[in-house]
Each structure stands twice: as structure tokens, then as C-alpha cells.
Amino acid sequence: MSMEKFDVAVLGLGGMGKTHVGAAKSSPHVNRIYGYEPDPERRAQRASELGIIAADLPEILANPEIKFVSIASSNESHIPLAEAALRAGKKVMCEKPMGDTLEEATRLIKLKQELNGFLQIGFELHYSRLYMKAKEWIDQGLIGKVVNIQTRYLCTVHHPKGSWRSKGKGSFLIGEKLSHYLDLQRWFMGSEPESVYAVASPRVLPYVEYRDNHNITTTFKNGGIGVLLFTAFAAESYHGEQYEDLLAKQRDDGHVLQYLIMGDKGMIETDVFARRIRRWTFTDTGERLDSARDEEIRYPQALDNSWIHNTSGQNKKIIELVANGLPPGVPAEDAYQTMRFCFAAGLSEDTGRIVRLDELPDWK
């Protein structure tokens, strides 16, 4: 393993940027860390708070010692920042979504291909132990061929009025939030989506322009199906209260984040708020199909981040790949297919019809 040390830059120093800075600080490959915000005063303030070096964008792009750039800014700036960093020869990690439009995402992939650049999009659930274990069981054949994936995600909105997230429109939440969970459906199914039908009821949240609930039904090319049910208002609101175990509290007040991954030989359940993953085996007894729970893993509260949303672990791994001259762990081309999936779901909601994925352009 290489122990090369290099400088990195984090573009966007909000809440997610803080996570990116923390991951860089914990990497043995990182020397200096630079931080960028477009507003100079906020840039200086946040850099001071995070213990990093404030720098403007041209300075970062021109600095040959900065080998790696991670982008944790608001959505509309992902594409211009990623394009600028790739053109400057930087290795790039960018939070999702990969653009506000499919045209933007296509342009970014084509630039990455043209420059033979390093680009990974932040789908950290590929690095989260809960979902890695589910994928491991699937790849081991323990539930047979995956035929049906049910995803339930019930939560409550947490960002305030006037924030950039609250100003999203239409199907904004599909790319901003649900892209993670549609991406997992692709990963678990081992097949690309063929068609999508998505609907949303009237909004409950009065101060947003995006649809705050989604029912997304997908048929996959291998014949499997997936269903995602999401609401942003069902669970009890959290106002920063101190609880000994926040997940246990949320599980009791209506929060749900659960997968049921059904195969022809068994089933897997992942349950974030129960902190567990379970597996069932189906057996033909000659008289009927019997189902028995075979395996259960529970993890402690202290490991929540690494099991549920392992952004820090993902970023550390990407930095390690850069240090060793290796390609991205999750290719940007794969992330692009998830974004096509998301845009197809949004188009279905907009038009009220089933949308085939082959209706949408591809980068190839």
C-alpha cells in the first residue's frame, strides 16, 4: 500500500463538507486540507472552525500539490465544480446528484471519459456495512434469484424553510434523497431497470415546491420488480432534543427505513431503526414451501455511522484509491445509470405514465 501524502480540497463547507473534512483528516495519505466557499467571509469562518486552510477556487485548481478534490456543495454547483476540477487534472469525488438534469450528467460523464479522469459520485451506501452484508448474502446465493424488492422510508423533513433544499421543485427529492435507495435496488437486483411508474399525492408540507411523497414501482430487465414508498412528513419531528438512543426513539415515533429483498430461495430484511439485518430461507418440504429465519445480525449504537451511512469510510477509501493510483470503487458510469433511473421516475410523475428507460438518452 502506498503511503504517498498529498493535499486535498473540500468544496462546500456546510454540514456535509464537515464530514468530508473529517474523513480527510483521518486519512494517513492526506497532508494539508484546503476549503472553499464562494463567500469569502463564510469561507474564512468555516475554515477556521474546521481547522483547515481557506482558499479560493482558482488557487485550489492551480495548486499542483492538491491531488484530490471532494465536492460537498449545494446541488446546482456540482456540475460546474466537478468539470473545473477534472479539467485541472484533479481526482474528484462529488456528492450526488450528478446534475440537476440528465443533460448535465451526460456532459459530465463525457468530459470524464474524454480526459480519462478520476470521478466517483457519493453513493456511500455501497460502503455501509448494513447494505454490504445484504449484498454479500445475495452474491453468496443464500436467497437465490432476487425477484422483488420492497423499500419503505418514512421520515420527517428536517431542513428549515428558506434553505436551498426547501427550494427544490417537482421531483427534487428523488435525485437529492431517494437516489441512494433506488441505487441500492439496482445493486441488489443485479439488473438494470426497464420501466418505471411513479406517482405522488398532493403535498403535505405547505412551504416547499417539491413533491414530499413518492410511490415508485420499477420493472427490471431480469423480470424482477422494485417498489419504493417514501414520505417526508409521517414521523414525529426532531428538534435537537438529547436522547440516549435517538434511533430507538425515532423507531417508536414513526420513522421507518427498511428493505425486504425477496428471492426465490429466501428473503433479507434490513432495518435501520431496529439496527439489524435478518435472513430467511425457503424450503420445499414436499407438501409446501416452508420459510424459516436463519440468521440475524444486530449492531450497537456506537457503529451506526459505519453500518447506516458510511460517508466517512467511503471518502477515506476513495483517498486510499487515489494514493495507490487505482480507479474509483464505484465507477461514475454506474452512478450515471442510477441518475437515469431517478430522472425516469421524475418524468413518470410529471407525465402520469409508465416511462421506459430506453426513452432516455444514455452517455454512450
Ligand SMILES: NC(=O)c1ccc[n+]([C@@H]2O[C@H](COP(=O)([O-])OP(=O)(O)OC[C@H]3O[C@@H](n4cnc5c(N)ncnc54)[C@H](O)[C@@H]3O)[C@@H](O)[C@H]2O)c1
Contents of the next structure:
Amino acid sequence: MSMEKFDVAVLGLGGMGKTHVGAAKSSPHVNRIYGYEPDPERRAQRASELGIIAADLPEILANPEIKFVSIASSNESHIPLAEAALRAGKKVMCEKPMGDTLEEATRLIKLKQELNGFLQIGFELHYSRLYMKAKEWIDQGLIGKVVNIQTRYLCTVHHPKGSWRSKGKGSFLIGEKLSHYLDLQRWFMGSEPESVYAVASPRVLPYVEYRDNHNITTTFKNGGIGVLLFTAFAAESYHGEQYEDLLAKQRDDGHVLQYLIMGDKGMIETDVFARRIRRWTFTDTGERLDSARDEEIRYPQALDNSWIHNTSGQNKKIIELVANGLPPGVPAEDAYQTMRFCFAAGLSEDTGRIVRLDELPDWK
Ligand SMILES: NC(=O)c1ccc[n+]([C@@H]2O[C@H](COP(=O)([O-])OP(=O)(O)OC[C@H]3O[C@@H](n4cnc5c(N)ncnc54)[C@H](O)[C@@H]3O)[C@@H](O)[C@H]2O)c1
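Can you return the structure of this protein in the form predicted in complex with the named molecule rather than the form predicted on its own?
Then the entire complex follows, led off by the chain already shown.
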């Protein structure tokens, strides 16, 4: 049987665009790869560096050979580009966040539904082997009913002055960065957030307008609770990719990216900087509840990409879904609920009060 092959386009050819191009190159379903940047000079230069074909947006949208478009541009352009691509009949993958406002995200969902289009948002931690393993253990019932999820994330954010990220305001970082980690809390809890109380400290980074420290506490509809503690500054700066080479050093130096997923029959810990996932089982001995560590998986540095931020694996999988005429692996409606969670946390920080999720619009 011959395999279906088609052309694809990547919109936005910065750091993440390079990863999207790499994923497309590694897919057996892809023929030609086109790339778009608004500035023609930068477009030509990046296309040449990445070994793809430079093309203008109208050209990409009108080309019937291009079936799949992935969007890796800066956040404010996600919605207009995704809308244009869906309207042109393309299957679309778009990086998070899903818009700068919930109204925009709602508009995008409605358009996708109206056109019966294909849209997946880049919450690629659903493809991370580390977090897939945690989800697998939860679904197997190995820790019972999930009751409490604690996420601790201490890192050094090294967005340079003057970049589009540095221009973000208020709760920008919740959508831009923490959306991944709130998304995982929803996924692991298997329940929607009911209310959220979030506070942010005065900034550490003087040259940004967004809040760079967040404590976000959530109650879920199933009675479970979650907390996400984030600081953008801890320990020694490292000016390369956060997860490469110096991971062990960074861990020793105070970097943390850890989930404790507590169930009523056991607990799971994921630890990015220790490169491991562990699982405990609680047993009623008759006298007391005993805890024993049952499983531990460690992975080598060479596998960091697939065990942590598996964007490449995600995109390759999405292209395979498109080739086989299948729907998205993670529905855009699911990503929308994570964005709603993020906006609720932002509203709580803005108002200093507990925000119920049902105060915010839903696409339904
Ligand atoms: N999923 C993840 O883990 C993850 C990680 C990093 C970045 N991202 C997301 O990927 C996107 C890009 O991030 P990045 O780190 O590559 O940023 P970047 O600044 O390196 O690249 C962004 C590129 O988009 C281009 N651009 C701006 N407006 C455009 C438009 N209208 N059309 C096409 N291109 C346009 C810019 O010229 C730039 O080349 C962001 O939305 C970011 O949130 C996701």
C-alpha cells in the first residue's frame, strides 16, 4: 500500500519553527516543506538556513499540495494565522497559547467547528514519555483516586531584553509558560478545575512587565486540589537550552521541575532535573497505612527530548494523523479548557480573589 505524502508549511521560523521543520523532515509523510516569515529578507535567510522553501502566506494558503500547516510564530499571530489556514482548508497545528484572550480562543474553536476542520494546539507534554508514564499509572489505578497535585517549578528564565516575550504584561507568563503545567494538572486529575486562587509577588526581573513569580492553588470538580509554585529565578544562570548537559548541575544548584501526584492508594513523583519517575503504593497493614516505593524509572540524557518536551514527537504524530485522515490526538476543545484555567488564574491575580471557572465564558 502506498503511503500518503503531502507538502507542509511552517509559519514562524524562529527557535520553535526550527523544531517544527525538524519534525516535518523526519516524517515519512512529508514531501516539500515551505516556510513563512513576514519579513521577506528574514524569510529567505531562515528558509535557507533550515533547508526549506521560502514562501509568502497567500502562496501557501492557495497551494492545494500543502495539506498541513504548523504555526510556530510569536503568540499574537497565532489566532489570525490559524484562522486563515483553517479557512484555506488546511489541517492546522498551532503552538500554545491559544490566543491572547479567551474571546479569541472561543472564536477559533467556533470556526474550527463550523468548518469541521482539524486543529491541535501544541500542549506537547501529552507526548512526553515522562508524563505519559505518569498518566498511564494513574489510568491503571495504581495510585487510586488522585486527590492532590503539587507542581514545583524553579528555573532561570532567560528571555533577552527587547524580545517579544519581554513585552508580555500581567499574567502573560501563565499562558506562555505555565499553561503546560496547569494543562498537566487537568490531565492527571481527570477533572476540570472548579475554582482558582492565584497570587504573584513583586517582580524579580526589572525589565519585564509580566509577573515572574506565581503561586496558583486550584480546587477541582472531583474534590481534588492542586498547587503550582513557580519562580522565574533560582540558582545559577545557564545560557543554553535548559535541559541539556548541565541538568545534573542545575539540579544541585536549585533548579526544580517536579510533580507530586498524590492518590488515595499511592503517589507518583516526576522529576525532570533528576531524570526519573517514581511510584509508591499505600497498603493498609491492619495497624496503619504503610507506604512502599514500587517502581522507579530513570532515563539517560540522550533521551531528554522524548522524555521531557517532546515537540518533535508530537508534530510527527500529528502529521501521521493527518496522513491517515484521523482527528487530533488532543482536541482543541481540551486545550481551550486549559486556556480558560490560565485566564482564571490571571483574573485571580488581578483581583486578589478566588475565581470560579464558571465566571469565565466557555465556548459551549
Ligand atoms: N511548546 C513549547 O514547549 C514551546 C517552547 C517554545 C516556544 N513555544 C511557542 O512557540 C512560539 C514561537 O516561539 P519561539 O521561541 O520560536 O520564538 P522566536 O522569537 O524564536 O520565533 C518567533 C518567530 O515568529 C516570527 N513571526 C512573528 N510574527 C509572525 C507572523 N505574523 N507570521 C509568521 N511568523 C511570525 C518572528 O519573526 C520569529 O522568527 C511561541 O508561541 C511560543 O509560545 C512553545
